[in-house]
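To begin, one chain is listed below as structure tokens, in the form predicted on its own.
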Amino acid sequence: MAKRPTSEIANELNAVLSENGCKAYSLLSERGRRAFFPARGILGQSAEARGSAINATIGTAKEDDGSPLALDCLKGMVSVAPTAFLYAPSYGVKAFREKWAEAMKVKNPSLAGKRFSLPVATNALTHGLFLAGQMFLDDGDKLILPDLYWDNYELLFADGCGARFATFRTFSGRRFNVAGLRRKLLSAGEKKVLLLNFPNNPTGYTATDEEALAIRDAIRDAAEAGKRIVALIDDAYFGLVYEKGVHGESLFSLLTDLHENVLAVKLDGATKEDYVWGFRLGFVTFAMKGLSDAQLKALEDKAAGLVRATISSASNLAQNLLLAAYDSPDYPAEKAAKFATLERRYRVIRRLLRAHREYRESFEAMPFNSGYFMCVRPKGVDAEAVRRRLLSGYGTGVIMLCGLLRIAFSSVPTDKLEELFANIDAAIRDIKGGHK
């Protein structure tokens, strides 16, 4: 099949990523080469025309006040305004992505001072996740990530975008794996693409503050050794630390102005963050070393281009709800007392692993310090097995993963802790016992 020629509205954008010696360009993908926002089309030409005194351009219906045709039903369930049932911009609602960059900053105190693009909202963090490996990766690329994994990446990344997975053991005795992650970065090769998730789906496990510089370090190490490296930080749980001595900040704080051959991706938003799973609101923003603002807005409109091309832009209601909730003088409240019922709950396991040494005869606790979940490995028992000895005999679900059993105690009431893993202990004996 002929190769598509690349339009000259990217090949513009390419040429900015290229200049001054800059190695953005030379990271993208094909896919990603290609990606522009078609800022000369429909969209172009509509902005042309905004103000003229009868426009006659944009896909949507208005009444002959010229406000939106909306619903009077629809309207009266929501106190923001009715623009809000319009279009957003493919980059998002500009009020909503300052809001997030300047939130950003106050999150991660270490971003004083350094430069990222404006985040660009995508339709929740798989989207951006998505996004990120159309841009970055081809068919046939190596993706480095820990083995312990969400495993929704298969179907983004390997599916979706064609990548292999080069993956190295998330932990080395009780502590992350850096010696892995750093084999894996210079090994042959010269481009790199590495995702990090922390807190991390599966195991709930963030890197301590030393692991997290180590990782930097390693990185780092990478990139002067000759490596070109994009770091892709999945940081769908970002915040959800519950001890000391844990990175709390982003590792994409860490990276922004590591060095010229690091391009750091940071992947978030609001679903956790602000606990709104069904808005579907994330963003993708990035940051690399001696990058001009010509060459991040040039980023911002490749990754605008894609959410073009795929879902044309996130929820405007959505970005206006969020946009109101943070003006309200309750929210820090609201979401601490959310952060805390989290908090407790992960400090009730910590009390039944320790109260019930019984149960280091059935499974291992894995390293968790963070995040929605935590994981067990069954003791001498299949995983797959226990997880069905739980719904069958205990009315009690849980995921098996790589091997391991993944409890969303995020999801479970606090009184029904110390059930779940009483169950799970019972389930594993059972099957020892050669119960069915």
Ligand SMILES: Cc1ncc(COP(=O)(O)O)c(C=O)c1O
The other form holds:
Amino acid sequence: MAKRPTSEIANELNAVLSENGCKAYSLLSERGRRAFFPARGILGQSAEARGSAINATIGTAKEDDGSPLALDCLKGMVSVAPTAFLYAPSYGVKAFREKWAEAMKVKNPSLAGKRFSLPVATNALTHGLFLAGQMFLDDGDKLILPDLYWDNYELLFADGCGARFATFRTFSGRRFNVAGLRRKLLSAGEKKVLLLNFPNNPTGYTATDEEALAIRDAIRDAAEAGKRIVALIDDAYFGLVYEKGVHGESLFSLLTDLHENVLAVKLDGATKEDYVWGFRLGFVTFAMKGLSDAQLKALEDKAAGLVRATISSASNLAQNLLLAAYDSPDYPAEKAAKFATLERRYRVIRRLLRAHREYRESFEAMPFNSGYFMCVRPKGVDAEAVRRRLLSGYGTGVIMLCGLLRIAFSSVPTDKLEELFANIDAAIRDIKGGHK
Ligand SMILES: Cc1ncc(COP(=O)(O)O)c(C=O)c1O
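Can you switch from the form predicted on its own and show the form predicted together with the ligand instead?
Every component of the complex follows; first up is the chain already shown.
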């Protein structure tokens, strides 16, 4: 089948993204180059008709008095304006996007004075990651990432976008392997797409302040050596950092104005930051040194076009509920209380690993300092066998991946943690003792 010609609007956006020697256009994939927001179709015509005495443009249903035609039983369940029953814009609710951008600056003080696009709302991070993959990865392109990564990246980027993974070892000793990252960035080829996720799934590791600066330097050095780099920053677990000296800001802050060859793409959202996994609300935000307002807007338009193509728009109800929550005087204290619950579990695990020296015969705890997870590497036995023994003998479920056991302490009651680790130790000893 013949390919549809690239739309006029996409061509205009592409021209904007090439202005003044800007490298953003050259980083886009074929799909990214074709992406545009269809501002002149139904949406554009509807916008032009807004305020008309008779408006027969919009595909929502209204009562004769103009209010949304919504079911009372549903209206009674949620205390948001009935307009939340209507569509949200494909870019996201403007007030919500602005609020999120403001909050990003509060959560990342070093973003002060730096320029970045207005966040575009996605159907949570999974969708944002997919959009970013569509925008920047062509079939066969390499995606540079550490070897311990969220397994859904395979569906998203390998199966979904045709990318080939170019992994480097996550750790060098007990530190983040910046040298491995640097080598991948400096390998043959000019365009590099990099994906970093801190706090990390599955390890629960976040780069220390020193490592974060070293990562920034590796990216800058590669850019100075002529590499053109897209840095995808998966901030799903942003904010859940439990130790001093661990980088509490997003790496995005370090990359926004790093170099004219570095396009930073921040994927974040309310899912874990606001404890609303089922709301499905995330954001994609762009920054690159020297981009004009029009160029930042062109990237927003392309992302919004891909939102329109995939989900049309993110949940208006969820955006309205969260906007109301952010304005609640109770929001900061309630959020801090939930953080404290997770941090308490982290501290309990640290304490029990120190107290039970005998566990070191059974497993090694991998480096962790943040997030939802930590991993252990069983010593001298197969991790999958341990996982099965934990299920059959101890009523205990953990995830096995890459020879490690991933423990989601985020979902284990604090008073069960001691038993959980004792069970892991016992299961490993069982297997060493010949138990099948
Ligand atoms: C590293 C990482 N990124 C993204 C996501 C997806 O988040 P969301 O539920 O917002 O799509 C997850 C969820 O488990 C994750 O672990």
